[in-house]
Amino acid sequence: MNKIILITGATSGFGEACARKFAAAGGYDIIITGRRKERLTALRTELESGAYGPLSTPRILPLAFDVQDKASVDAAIGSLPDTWQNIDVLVNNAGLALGRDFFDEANMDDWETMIDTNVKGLLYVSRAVLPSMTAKGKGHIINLGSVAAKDIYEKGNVYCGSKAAVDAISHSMRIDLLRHGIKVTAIHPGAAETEFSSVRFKGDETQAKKIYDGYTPLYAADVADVIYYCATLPAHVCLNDIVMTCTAQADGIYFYKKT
């Protein structure tokens, strides 16, 4: 019988990264959530197609929602079909940098919005996913924080301390979950190209690619691989906090680029 795993955020990056690497593997299952429902519906047709080999057989439910919103959280778990209900991993990874500005000159609607997505949307599903966890004594909670979690940069302030928030919380969850043989590992990626410096800059394309000159950064497959192999650990290993760059980038301030 398959494994169910849950991905939030699962319309683009990681963790429509994360469901194709599900999916190819086998033995999962895969609850992909977001907030665009025709890119949701997209990824299902092409995850059930097989396009992925033999091996790529997995059911897929998509369940369109937003997970700054509590109420459509637990709606949208808490109404499960019974089949989907005993969700063995969830990715945590739903989350976005909007706006990179001086700290006095922010947007604080930015500042509100990433908080509500980054902190309080990974609260809100883990506590609606964490019953049927504790019910059977396992399960695994894979958070997405960032390498702003561990060295805060010029302009970061509000993104970087939600990312903080991330690390500090799964660190928690770790201890207070002990007791009901739950995983949690907190992964940390460097930068990786995907949509998040787009939607940092608000769709300034240009701004966004200059992020990434000089370099090859990481991309979402690189990190997807990373949480599969967390994921796939054997029951007693549990693989707790890890931070990911490209070779090109040393920490959360520090790159070498070629120009």
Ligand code: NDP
Given for the second form:
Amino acid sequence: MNKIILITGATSGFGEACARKFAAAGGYDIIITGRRKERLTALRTELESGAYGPLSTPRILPLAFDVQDKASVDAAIGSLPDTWQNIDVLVNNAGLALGRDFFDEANMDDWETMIDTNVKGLLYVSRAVLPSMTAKGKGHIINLGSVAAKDIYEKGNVYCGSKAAVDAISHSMRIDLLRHGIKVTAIHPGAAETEFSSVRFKGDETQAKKIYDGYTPLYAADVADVIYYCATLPAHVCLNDIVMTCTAQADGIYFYKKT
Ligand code: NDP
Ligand code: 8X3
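Hand over the structure of the form predicted in complex with the ligand; the form predicted alone is what we had up.
Full complex below, order starting with the chain above.
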């Protein structure tokens, strides 16, 4: 019988690549979530098409909701059909940065959105999914942090703070969920070329592209590979905290760029 994985933020970037990775590997039915319904529908069609070979026969369930809205999160998870309720792996990936401004100049609505999405959204989804894991005494929660959690950079303020919160909350979850046999992994990627920078710079593609000039960044598939590796380790093994960067990046701040 296939395991069940729920991936937040599966309409783009890491989450979408993660859905493709698990579909291609086989052995998983996949709940894909995000706000953009049309993207979820297109991804479902793609993943169910058999394009990933004979190993790939996943059931796919698209679930559109905004992680910032606790009532919507509870309604969506609460509405899961019986055959989808037994979630084995939760990937808390939905998130974003908005703006890159000095603390005293930053847009406070952007701050609210980052905190509501990156921190509160992760909490809401985790609490909604956890009963299916605690009931069976196993499960795996994989949270997407960032190098921005580990090294605070200029004009990173609340994005860095929100990811530092994800880092601390992941540690805390790991401690508190020990008694339920639930694994908690935090993955902290460095710069990865997805829609992340387009979102951060509010559609300014020139500014977004500049972030990846002069070096080869991570790609979404690189992060999906690591998520898959963590999720498929033996039952007694948990990778707790992973920082991963492209070869041209040393930490949250230092890059070697050929420009
Ligand atoms: P993308 O912008 O490509 O994807 C972000 C995903 O999050 C989308 O599927 C989006 O779906 C979803 N999302 C955003 N807000 C909400 C919301 N309110 N409710 C539900 N879903 C939401 O970015 P990445 O794939 O790069 O980022 C994924 C995660 O990884 C984020 O948490 C990000 O902070 C983190 N990260 C990214 C890095 C990078 O350099 N790219 C590096 C380190 C960490 P939709 O808009 O359809 O709702
Ligand atoms: C995304 C990576 O360096 O822009 O979390 O903060 S960075």
